[in-house]
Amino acid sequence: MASGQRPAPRSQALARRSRSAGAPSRVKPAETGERPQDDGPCTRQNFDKRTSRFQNRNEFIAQIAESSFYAKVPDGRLPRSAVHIYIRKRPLFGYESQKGEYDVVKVDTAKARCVVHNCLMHPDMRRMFLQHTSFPSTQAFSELSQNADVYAKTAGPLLQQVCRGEGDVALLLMYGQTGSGKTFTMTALEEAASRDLFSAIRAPGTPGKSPKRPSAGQPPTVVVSVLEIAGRSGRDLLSPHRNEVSFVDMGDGGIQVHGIVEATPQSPEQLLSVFQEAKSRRATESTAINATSSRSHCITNILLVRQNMIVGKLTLVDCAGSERKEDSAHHTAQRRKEGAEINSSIYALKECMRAMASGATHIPFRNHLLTRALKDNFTTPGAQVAVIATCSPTATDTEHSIGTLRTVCSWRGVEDWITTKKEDVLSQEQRRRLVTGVEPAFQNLKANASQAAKAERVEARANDWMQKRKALMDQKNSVPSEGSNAKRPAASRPQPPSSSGASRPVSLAFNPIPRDEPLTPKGAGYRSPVAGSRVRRGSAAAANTRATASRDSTKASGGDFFGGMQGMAYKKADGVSHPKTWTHEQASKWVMDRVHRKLPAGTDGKALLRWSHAKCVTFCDKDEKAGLVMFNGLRLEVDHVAAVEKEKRQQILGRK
């Protein structure tokens, strides 16, 4: 660098970059000629959301040991369906705890609930807060639950069903991030499964009878095929050199397999090297998270055949493990590439499993590969699906747990059973307050002092609302009768502008919102509110009716603070509205200015004007001086147009 000259930005930001992370900066300076680096306390700091999950480690574990939503949560337990969602929770590893991972997810295998507790920090990067969620699901199991257990209620019974011989369809999903135990959950069902399987078949009197099937002689054949779909292709991983394959639609409406080698086992054990031989040439990939974690969709189809007719068919589907960003080391354009494919998978097969749940009859299986390899399993009477979600307790995990299982929620449609709530956690400072009981005592007084000031605040407005109707009180005395042929003051006469430019003097009232068009008289009459009849506008005995009403108004309100405003003749500036016709904007502004809340949207003037007392108390948050304020402001602001258009009138007829 030449004499004189000032670093790079990108050199002066990695400098310091460098010192906010508290190592000592990689960028050295030249010798001669260079500015120096500040080399003076960092006072910001700024962490990524699992740093701060490590850094608050023992405040997080106690908040989540001692929060009450586990035990509050509702009944999970999801409704009888084509499709059944279940969660497996995979227990902690005694490496993940070395390195400071801490459990984050509980479930409660009575309501079939999952509960994953999300630890994050507020945007000052202090105060610390949990937002719990509980997903609903067919079955919970947590990470006691053995092999066997998942198996007799999931792949269980779909297996039993196929048995049967009547041409039944059944599909057994698993779906979850990679190293979250979803091959390891697989490969024991799929042991289980083929020990049961010719356990079935070869039972005496297991087949049933139903005419469907064109012979009960002789048991069933095996018929196994192994598909992997990655992105747009799908390969045979039965074939050595594993060849593609490609899907034909049938005249019936079906979808062919061609180019697909067949396996025909006869024992368990062929069985499972049938699946152990698959599984060697499926596609993988090495991330930080899982040493082979899967890349492809993996379709294992195992047919019961007799006299070549299908009598029942059980598919198994290991979907590709989902990893973001920060779980690959080399996170290339085909890495990103196959990313976008399976989320597309995965969508498409949403698509699917909501039409299949709802009953829909159109089932969009034709927009992937992958709802087209699994078409007989979405458009098959009678045909159930189970999924099988699995989640990683750690903390590091947390968005992926989270995202599995919303994932999964939305096959079924039950995104509305998912509930979630914000709990704030407590510091270790705090905690020793509240051992200590300085804490408590802080709080109320923290509270009083709050309660304290908005009293003040309300009081003074009060104060205020008194001292204007008090004043307007004393300018409606110094009006003469309407009768009379007395000028008025001159205070009560409005000021013209001034010559210099000046705004005309503000008025004592209450200052309401402008309307757009000036008041005009209405009707062409005036109904008197002494003797209820209609009388000639402009004839004396109007202006007798007006005036006794006036004075009785005057006589009963006795100029308190919320009496009558009848008959009170105030001069006001042109341009005053009714409360009535206020927007829902006005209305905002009113409200904002005199109780100092917010308005709910959609509510107008028009609607304010129906608040009872009652629920004027409880919008401002049950207090009475607000609420009190509030729901006579708008009748003094109704009395206060109604004097104005009362003055107009007066004002016509002294004229006529």
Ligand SMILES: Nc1ncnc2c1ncn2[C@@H]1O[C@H](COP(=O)(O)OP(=O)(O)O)[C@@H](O)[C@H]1O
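C-alpha atoms forming the largest set that superposes within 1.5 Å between two forms make up the rigid core. Residue numbers count along the first chain shown, from 1. All values reported here derive from a predicted model rather than from experimental measurement. First, how it differs from the form predicted together with the named molecule.
When two forms of a protein are overlaid on their rigid core, residues whose CA moves 2 Å or more are considered shifted, and Tyr70 is not one of them between the two forms. Once you line up the core between the two forms, the Cα of Asp604 ends up 2 Å or more from where it was. The rigid-core alignment places the CA of Glu59 less than 2 Å apart between the two forms.
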Second form
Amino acid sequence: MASGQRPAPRSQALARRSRSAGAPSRVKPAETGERPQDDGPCTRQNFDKRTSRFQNRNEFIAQIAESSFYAKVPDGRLPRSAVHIYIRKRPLFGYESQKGEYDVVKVDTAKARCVVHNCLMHPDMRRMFLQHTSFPSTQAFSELSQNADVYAKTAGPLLQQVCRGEGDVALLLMYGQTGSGKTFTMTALEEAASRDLFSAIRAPGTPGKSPKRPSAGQPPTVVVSVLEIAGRSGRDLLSPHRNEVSFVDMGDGGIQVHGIVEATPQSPEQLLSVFQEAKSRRATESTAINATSSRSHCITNILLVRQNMIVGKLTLVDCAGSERKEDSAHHTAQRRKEGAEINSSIYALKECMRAMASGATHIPFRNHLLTRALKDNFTTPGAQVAVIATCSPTATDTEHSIGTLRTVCSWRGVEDWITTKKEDVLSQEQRRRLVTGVEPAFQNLKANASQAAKAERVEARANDWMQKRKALMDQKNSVPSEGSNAKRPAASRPQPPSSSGASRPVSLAFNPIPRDEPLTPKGAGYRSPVAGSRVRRGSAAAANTRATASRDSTKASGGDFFGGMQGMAYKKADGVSHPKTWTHEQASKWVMDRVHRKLPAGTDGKALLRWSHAKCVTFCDKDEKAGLVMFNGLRLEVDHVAAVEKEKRQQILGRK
Ligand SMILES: Nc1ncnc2c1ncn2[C@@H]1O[C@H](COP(=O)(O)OP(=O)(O)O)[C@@H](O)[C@H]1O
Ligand SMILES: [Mg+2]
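Please give the corresponding structure for the form predicted together with the named molecule, as opposed to the form predicted alone shown earlier.
To see the whole picture, the full complex is given below, headed by that same chain.
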């Protein structure tokens, strides 16, 4: 919908049938305030911008909060000029929030930028988007800014300049839509100015510095007049009956006001009461959006006069609100005419400011009574103008906030400083999908993390296991060979298992298979842990001899790791059997021989092979070494079986 199109009030939002060919005539009443449902490809509903902003309130608020546009806006502080542009955003009031309004304006005071988020619908009236617009300024004030801060940066410096008494002229002008805080800010500035004015003109040392100042040393007289311009007529707000004043053409395009009352306050209190008196007489008219909306411009002239000469002039203008057509829908013809008049005066003002900011020699101030009354402020050399653009934060007033800010930027000639960006808004359904899409990914991430942790634990355990194994290997390597075992002192030799069971030492002197040595070293033979079995090399008689010798030495040493298997009753015909084929009795015997513990009933060799290292340690009453002997020994049994079978295969193939 074009921005100039007249939007209907929310309650009268249009629910029109789509013009699409063949669209069913399903029309939903907009009064329900519900979001338009997806009625299929042929139907859509049209709502004015305000209605759609309310209907999609949550989505717009979420998107505004998430948007990165505000954080990325460039610095917008304007360079010095005769025209200063200030922006002040008023707070969002509680009653506005209750009506469903939300904040669409953000102010970055550090960057002097004001960003307005325009909440709009695509032409399909289903998809939403945000149109961000950022405006530069001399200084921007947020809803948190205090009046004192605003004064210190705006009216304060102008007042100080005027009070130098060197004929300076300054204009402070409030511009903005009705209800945006023009009068609020102006009142605060007037109060602060009344306080400062007298101290500034009486300050010792300030007078007499300039040769331009006549009779320096005498504080000037303060002369105040307040004029209200409504339409083409003016009224004196300091006369009790708001007398109409007449304007006399000065020939140079300027005007002089005849019959206006001029007050000469002597103290801050008197000046303040003058301001208040004028304000109370200000013409106000109730409108749909602001019960005290001003329908006129209020021009307050503060002159500093010395010896009938004006040595300083500060003009404060509280402009009438720029009325919106839709807000004046219920107004009378007279009120609508007033609105048109206000707009034309604002336009004339705008033209003058543009010319002044651009340094043009011709200022078109003759176009309106208002600009003629402000002729001095536009034409005096060195004149300063400060405009405070006030804006409302509500979504309903978006277009007016943008209009106000665009206008003041054009007055200053900095339209190219304005930046805009479009951003699509996620619907609730899209947000839901995003969240449900994120959840599985998150779960995956968690699973991967736990797998990684598990892998780390396994790796740590394997390292631990390898270290222990290496320690045992080193220990074994440091033990003298079986042949010399008998010569070792008894204390250094492995002790036989105790039959009492009170102390059950584990024989660690097992004989792991060194990988770089043949499995069946000549003359010794590798004795299988399975009873009596050994790898045969050479003749059976020689092997028998070696086996007997080995058995004997094993008995002498108290039984080493494998020697303890002598006489076991579970040998196979070929002399070795794989642990997985062991019965419970065979497995029990093996375990008893190795770690002197009783295997639980029903556990056979196959089950035993499945025991982890940790389980072996637990089974051995947390005895790490015993657990390792058991776990490791089983695997060596398996290795041994494989080695024997390989040997057999080699023999069959005739390679040995
Ligand atoms: N910065 C602000 N802080 C608090 N209240 C504000 C502010 N600006 C405006 N208001 C309030 O908003 C309402 C409308 O302000 P007003 O100055 O009358 O608007 P305008 O003169 O632009 O029509 C008033 O009730 C005023 O007190
Ligand atoms: Mg006002």
